[in-house]
Each structure stands twice: as C-alpha cells, then as structure tokens.
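Take a look at this single chain, the form predicted alone, given in structure tokens.
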Amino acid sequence: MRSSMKTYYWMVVPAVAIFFVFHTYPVLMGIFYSFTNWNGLSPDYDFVGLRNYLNVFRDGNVLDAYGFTIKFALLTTVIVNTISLVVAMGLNARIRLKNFFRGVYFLPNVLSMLIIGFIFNYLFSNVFPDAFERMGLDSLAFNILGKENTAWIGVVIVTVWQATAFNIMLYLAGLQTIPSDLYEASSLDGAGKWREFWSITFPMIAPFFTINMVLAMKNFLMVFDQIVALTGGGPGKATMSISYLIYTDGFQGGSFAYQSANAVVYFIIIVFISVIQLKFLQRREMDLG
C-alpha cells in the first residue's frame, strides 16, 4: 500500500469507527431491544417479538403525540420557509445596512435552543403578561403556555423565530446563484414584480426550497428542545411530542423496550415523509424547468 493511501485512510478510518461506536451501534442495539421487554435497568429481558410494535399503534398517548407533532411541523414548515423566502428576498435587494440586517437575522441560528426556550418562557410567563394587563389588553395578559388550547401557539412562535434564520441563509445563497441580466431582460419586456417572482425568481431557487422544505420538516418532526425549554409536553399532554415522549417515558418511565419500537417506527415514518416530499418537490422543479 501506497505511504499516501495509508495517510488517506489514517484520516477516515478513525471518524467512519466513532461514527459506528456512537451512532450506528446504539441504533443497532435500541432495534434489538424494541423485540424485548427491557426496562432499561434490569439486567433480565424477554423476547417479545412484534408485541411493542403492536401496542404502539393501541396506545392513545402515542397517537396523540403523533397527531401534534406532525401538525406542528407541517405548520411550521410553511410559515418558516414563507417568512424566510419574504426576508431574504428583502436582503437580496439593494438596500442599506444589508450585511448588517443579515448579521441580525441570522443571530438567533448560533444561540442554542434551550437557551431561547428558557427565554421565551420567561418572557410569555411574566413579562407579556403584565405588558399587555398594563396596556388594558385583560383577555391578552395571561401565560400562553399555561392553557392547553394555547401552549402549541407559544412553541410555534419561538419554533419559527429561531429556525428562519437557517433557511433565509439558503434562500439568499439561492437568489445570489440568478443573474441579473435576466431580471433586466424582464424589466424590459414590461414585466411586473409577481410575474418575474413566479417567471424566474421561484423557478431558479426550486433546488434551494427542496433542500429547505425537506429539512425544515425533518427538523420538525424531531421537535425536542423547545418541548423542554417551553412546557415540558403540557399542560397536560397538550404539547407532547413524539421524541419528548420517547425520552421521558423510555429513559425515566421504565419503558425502554416499547419506546424504541416506538422509535423504530418513527423513524421509518420520517424516512417515509422526506422521500415522498422529495419525490414530490422534485418533480415540481422539472416541471418549473
């Protein structure tokens, strides 16, 4: 072996072995476990073969958390990537102060979502509250997340106001890809503002909104940080997700085994999800094409 393939293969066999021992063995090991009936502490097991696959589509908790999670993030897949493409179409114009306003929006993408989470939940807890009993906006000035009918509201704002900064960056990167001679082109065949978003704008960044669109819904179908930082799945069960769900009842509610079945099925419903929307939002480039 060549002494410049063997420095080839010092620099990916290390990472391809960590990935393996931190992420493939352990998924390996939670499908192995959704065929038992492990509490994740006792040292004995059971096969139970498909029994846990079973009860998960028996058990009402898990349907309901399925039913608020995929809502969520269809939800807010498109109010965040219709808000993002707005604003980055805004940065994409000749304004002043772009880089600065660039700089601003994509702030909240380096803060950590726990971080936000606490924030907001500080914020709809005391502060909205007694800003709007003292703008005289009574039926306003309570805690958001404290109600079932209006905590997903809640987790929703701070959902979108975190993970537009993302995808306005690959919506501007996008924009940026499209000559301007076509623009003039449009301008001087008399053109309007809506005719050259959808004649050329929308068609030129399609890849750009697949990737966004597919991983926006991705990203929010595993909603987990925000569940945390904002209501902990309440009140009640009024904002539990499926992935708060798999972690509070497999690591703390002694339901391991059932859990990563519920887990495994998730997962193939995710995989399920993005390769339909990518068949889907492909097909629509080539017919924009």
Second form
Amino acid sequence: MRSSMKTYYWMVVPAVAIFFVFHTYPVLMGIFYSFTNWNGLSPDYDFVGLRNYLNVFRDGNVLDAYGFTIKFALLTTVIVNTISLVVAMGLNARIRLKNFFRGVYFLPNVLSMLIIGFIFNYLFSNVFPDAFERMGLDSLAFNILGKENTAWIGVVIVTVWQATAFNIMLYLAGLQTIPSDLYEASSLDGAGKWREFWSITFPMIAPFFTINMVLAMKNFLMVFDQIVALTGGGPGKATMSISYLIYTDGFQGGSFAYQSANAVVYFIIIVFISVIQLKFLQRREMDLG
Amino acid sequence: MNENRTNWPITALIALGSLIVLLPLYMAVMIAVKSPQQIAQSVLAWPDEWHWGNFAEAVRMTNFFQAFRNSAVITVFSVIFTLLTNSMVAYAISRNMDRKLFKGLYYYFVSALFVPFPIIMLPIVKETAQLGMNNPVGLILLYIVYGLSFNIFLYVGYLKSLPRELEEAAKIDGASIWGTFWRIIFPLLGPINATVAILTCIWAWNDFLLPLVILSKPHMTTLPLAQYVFQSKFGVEYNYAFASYLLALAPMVLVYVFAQRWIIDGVTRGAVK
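Show the form predicted in complex with its partner chain, please, because up to now only the form predicted alone has appeared in this conversation.
And the full complex, kicking off with our chain again.
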C-alpha cells in the first residue's frame, strides 16, 4: 500500500518541480520585476513600488494597444464563431463529397499563422488592389494594411481565415452528438428551420459554444504572429497588440520592468474576461439544458 | 422518403465557401512557380512556363534543410516525450483525485492555461540563457512542460472513462503501479494519445514566438523563424519568398493529406471533454 503511493509521488514530483521552475517561477519573477526599474541587462536595480503600474494606466500607447486588442478579440470571436457554426451545419447536412470538404475547411489549422500572414500580406498589398483596378473598382484598389483606419480589417480577415478551421471541427463534433429523432419530432410538430435551430441545435451544442467562445477569445487576446507578419503594429500604432507591444518594448526598447507590469495587468484582464465568459456561458447552458 | 437525398443548394454553398480557403493557397502556388514578369501579368493564370528553379533558389537562400532538420527534431522529440511524461503525470493525478494534494495539483496545472505567455516571456528568456538552455534542447523541454496544462486536462478526462477492473486485476496479480501504467493503461490511451500527439505536433511545428525568444544562434533556426529572417532580408523577390513559404508549409500539408481523417478525429475528440 505504502509503496504504491510512493510510485504515484514519483510520477508527479519531477513534473511538478520542472513545471514550477519553468512556468510558475518565471510568472513570479515577472510579477517581482514589475515592481522594479530593471532594464533587463544592468547588474543592479531599485524597487519603485507601484510606479510602473501607475505609468501603464497613463501611457497612451499601452491604452491604445488594449483598445485595439480587446476590440479585435471581441469582433474576431463573434465572426469566427458565427462562420464556423454556419459552415459546420453545412458540413453536417446531406451534402456530396462531405469528407473532401471537411478536409479543405480544416486545412488552414495545420498551416503556420506567420507564413499565412506573409502570404496574405502580399495579396493585400499587390494582388487584390491590382484585381480591383482591373475590375474598374478604383475605390477599392488600395492596400488595406497601409491605412490606419483599415489595417485592422486585414488582420481580422487573416485571423478568421485561419482560425475558423479549428472551431468548425469542434462545432461539427457537437452537431454529431444531437440525436436525429429530435429533428424528426420537431418536423412532425411543424417547426420551421429557424425555430429548429434555436430550439434544438443551438441548445444542444451549448457546451461546445462555451468552449469555442472562451478558447477563441483567449487566443485572440494574445494575437502576435499575425501582427508580425502583416503590419508590425502599424501603420502608426493602429494595430499594435498587447503581446507585440510587450515583446518589442520589453526586449528592444529596454523597458523590461515596465512591460512586466503591463504583462501583469494583461494577465489579470485575461483571467477576468475568461472567468466572466465561463460564468455567463455556463449559466446559459444550464438555463437551456 | 427524402432521407438520403443530397442537399444540392447546401453542397453548392459549401463548395463556394471552400474556394475562400483554396484560392489564396492556389495564388501562393502560382506566385511560387512564376517569374516576376509572369506574376506582373497575372497571378491567377496557369503558368505557360514553370520556374521550378525558384524552389532550388529558396532552398539555398534560407538554408532550408538545416531549418527543416531543426524543426523536425524539435517536433518529434516534443511529441514523444510529451506522450510519455504527460500521460503518466495525468494518470497519477486521476487515480488520486480523492486526495487533497493531487486534486490541488490538478488545479495548479490546469489554471496555468489562463496565464498569457507575455508575462513569462521576459523572465524565461533570462532563465534559459542563464541555464545554458537557449537551444533546441531547452525548447523541447519548454514544449513538454507548457503542454502539461492542457494535456492533463485531456488525459484526466479520458482516464475517468477507463474501467478500473483491469487495474484491480493487475494489482491482484501482483503488478506494481509502475508496471500497471506502462503495460495496461498506456496502451489503452491510444485515442487520446493520438489527439495529444497531433495538437503537440501542430503547435511545435508552427510555433514562432517561443523559438524567436529562446533560440540564440542562427544555425538553430526553425522553419517559421527562417521565413521571418528571410522576409526581412529579401523583401522584394516574391517568387523566391513564396517558394520558400510553400516549402515550409509543405511538410505539415503532406502529413495532413495522409493522416487527414485521423487528425480531424483526434482534434474533435480532444474537444469532447
């Protein structure tokens, strides 16, 4: 009996130790640095208390990055979930070449976001404007990534293009758990398609909706690769995301401690949004269930 | 009556929608096999002359095979060790969930899912550099460790559904916990192992940020990183750039084409808690 417990301990102790050293400890160090003025290189530094935090909340660049990132994440989460639910329902219908189309729609998920970003960057700047010009639509013949008020649209398009794949699969898995006799019963009752969706389909996939919304939101709040490949945060600071700001400023700008404070604020905001989402969506699941 | 009739309007819409996925990829291939003059004429047109040499040039310019080898080594070892270690940790936790300590560990690992990478990013770069782990070995270790959070969540969910009778029988036969895990439980984890392997493979192969901040030397470059360096160096030669992008995307596309059903099933299963 004793010795079997010992084996269980040996199975987890090394993992816990390594996880602590390479995950928890860096988190604690990040929080620790956020109260100092360390630039990341010099041998000594001082404690500055909450000064970094106060400055974060007064820094226009940081606030703009939060504004962009949160708006981007909200919008993209809604678009991705709407499109993937619609496509998943299409793929779940009685269509031809079902497996082929499933394969096509899921393909973007195995492709690197960075490289997809590079490809779209060229399409946005050269191919699309050229195509619109040839079609005579001169008002659309410009690089949307090059203008401050349209660059975000490009980032949304590329992210949606890549991210819907994963969500389509999860929704498809959800749709396949719905027993078909529910639909038969509803069609006997004379329910229309719209009614059928709101009364059967949507409530039955509620847990998948929750998981998709929370995962999507969390991933999009961390938007990084797309920014690197498409805009570099520009033009101006129009598409500067929080991850990208922490990376560029923390490493290249020498504001290591200051961006650590920003990262802690970012952490709190992500946890806050995720918890609210989970609470709200799971309550909805129960109401419907 | 009309149970098995094909729904043609929806088939048409799905086919139309799939063009949104396929068209950008088609254009990428077309740009990669044309000369700059051909690209200027039309991106969409089928090429009258194929410039396969673009790929050879891209291989040379990005030092493709070195980056490919680095990516492959990192991905393969990350997947293997993730399967061997993460499943074991999850097993110990799932079989002792009634103990406070193990239940606490479960929440400790899973709650890390909500920690955004940027808060770790700056300190982990310092730490790996100090430990001399700013290399592929360190990177592999980080993939294994950072995967724990989500993988324990998946494994523990799956382990709950496995019947305990086999383990009890093994125990009566005198098998140790260690032996029971490797000889009885691990083989039973097949489907969830496949899910974890696929997700880890996609992640390690495509990841950009972690290699960007951890790897210190140019010869350690992974494929996404090589594209990044290439992009900033040779910004104008788009036919070479696109040939290089396709070469970097191709291995995962090939894996996907051959293991498509398996991958889709794996990802779908991972979702069902």
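Residue numbers count along the first chain shown, from 1. Quantities reported herein were computed from a predicted structural model and do not represent experimental measurements. Basically, rigid core = biggest C-alpha set you can superpose within 1.5 Å across the two forms.
>> Once you overlay the rigid core, does the Cα of Val21 travel 2 Å or further between the two forms?
In response: Superposed on the core, Val21 moves its C-alpha 2 Å or more between the two forms.
>> Checking Trp10 here: with the core superposed, does its CA move 2 Å or more between the two forms?
In response: After core superposition, the displacement of the Trp10 C-alpha between the two forms reaches the 2 Å mark, so yes.
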